[in-house]
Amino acid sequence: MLSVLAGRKAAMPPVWMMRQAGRYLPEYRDLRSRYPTFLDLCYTPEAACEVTLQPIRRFGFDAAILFSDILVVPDALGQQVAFEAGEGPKLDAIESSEGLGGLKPDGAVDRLQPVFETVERVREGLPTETTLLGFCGAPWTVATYMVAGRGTPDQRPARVLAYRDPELFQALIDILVETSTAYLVRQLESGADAVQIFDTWAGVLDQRGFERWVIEPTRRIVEAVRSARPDARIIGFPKAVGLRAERYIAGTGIDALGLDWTVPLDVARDRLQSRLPVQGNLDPLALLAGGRALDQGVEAILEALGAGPLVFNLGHGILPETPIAHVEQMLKRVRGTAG
């Protein structure tokens, strides 16, 4: 995994899945039932470590990704965060300078000490050949939840606030850049081998907003993390940005690019992988469907991208209702052991 992130082709591409530790696994559902809230599970290092290791034991993925959530950062900043079953996250929306003033950046990263303890425990429990990935949400994506107080179809509240009061929105982004940088550095210091920056909502912005709210904050994080950890490997995952992925590569300085499933494979090969390692990009619905559709999806990615540095992954997170047998089918096909 780390060799590919350094730009080298692997004879067999390393493979992991976004959200690989989670609700599609019965062992996860059993453990989750023992904790009152999702955040209780995230902040209990012994349990979060166990969840992180579950898919490694079951499937032997080439990388483990820390079990946590992008919204632990606003929680650490003092914003009220809760996860309601069937409804997603709920936060106290930040709609004005008063709401912004309620955040407490000082000491925020220290309040995430349970996460760093989880990283340490996972590192001790992982096979030596398995890469450990830390992560954070990109400032833009995290800010969209902080402003709206929830997820929305197009994150309109944050977009409107960024247009109406760019100074206020910039102040929020600046807090998130500083906190996220320190958060990633501490994960790396605790034992993570590489980190991923998730920008799930990068694709909803116009070009000017994309430059200001996606590229610039990510560039600042990448530079600051590398200043503290010169050997850090950083994967950027800007979802649904289309051909703006080229600008994202050039403007942020990431080491590898995560691709969502809408990226054409010839474009990924000729215009993106020619510049840096790529990760992705199987449609999670193909994995859900299984059968020939899954085989064809895997084969198309390997044929198009297998000659260059590739980390095989999904184009977004695995869906909770995905059959375990389909994950096993995918792995056999990637690893060349399918009949």
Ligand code: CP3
Second form
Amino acid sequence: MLSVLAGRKAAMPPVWMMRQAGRYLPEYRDLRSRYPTFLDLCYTPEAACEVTLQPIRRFGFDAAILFSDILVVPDALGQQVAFEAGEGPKLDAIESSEGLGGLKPDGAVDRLQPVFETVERVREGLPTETTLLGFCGAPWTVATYMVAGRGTPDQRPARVLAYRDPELFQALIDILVETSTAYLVRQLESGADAVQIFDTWAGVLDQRGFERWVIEPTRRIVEAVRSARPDARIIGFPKAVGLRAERYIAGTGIDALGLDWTVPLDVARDRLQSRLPVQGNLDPLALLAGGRALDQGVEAILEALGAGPLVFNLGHGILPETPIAHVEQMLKRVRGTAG
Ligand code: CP3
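I would like to compare: after the form predicted alone, may I see the structure of the form predicted together with the named molecule?
Following is the full complex, with the preceding chain placed first.
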């Protein structure tokens, strides 16, 4: 995995899945039921370590991703964050300078000490050949939840605030750039081998917004993380950005690009993988459906991207209702042992 992130092609692509620890696994549901809230689980290093390792033991993925959430950053900044069963995240929405003034950036990263302890434990418990990935949410995506106070279909509250009061919105983004940078550096210091920046909502902004709220904050994080950890490998995952992926590569300086499932494979090969390693991009619904759709999806990716640096992954997180047998089928195909 690390060799691919450094730009080399692997004989067999390394493979992991976004959301590989989670509700599709009975061992996860079992452990989860012993913690009152999702954040309790995230902040208990022993349990978060166990959950991180579960999919590695079961499937032998080439990378483990730290079990946590992008919304631990607003939580550490002092915003109320809760995950309600079946409803997704709920936060105290930040709508004005009062809300912003309530955030406590000083010492925020220290409040994430349990996460760093999880990283240390996982690194100790992981086979040496398995890469440990840390992560954070990109400032724009995290800000959409902080401003709306919940997940929204079109990120409208954050987009409107960014138009109405760009200075306020910039101040929020600046706090997230600083905190996320320090957070990633501490994960790398604690034993993460590489990190991924999740920008799930990067696709909804107009051109100016995309430059100001996606490209520029991500560029600042990449630059600052590299100045602290010069050999850090950073994967960017800007979801649903279409042709702007090229601008994202050039403008942010990330080492590798995560592709969602809508990116055409010929474009990925000729215009993206020609510049940097790519990761992706099986449709999570093809994995859910299984059968021929799954086999064809895997084959198409290997055929188009297998000759260059490729990390095999999904185009977004695995869905909780996905059968485990389909994950096994996917792995057999990727690793070339399918009949
Ligand atoms: O990938 C992994 O296995 C590592 C852990 C991880 C989680 N969330 C665990 C989680 C990672 C990397 C994330 C990232 C994340 N979280 C993103 C960016 C990637 C993406 O999926 O778009 C976003 C937008 C979030 C915010 C978030 N967290 C939402 C909207 C929800 C509710 C929806 C849902 O899937 O439940 C969560 C909760 C969450 N994060 C769960 C897990 C395993 C489920 C909580 C539970 O088990 O009770």
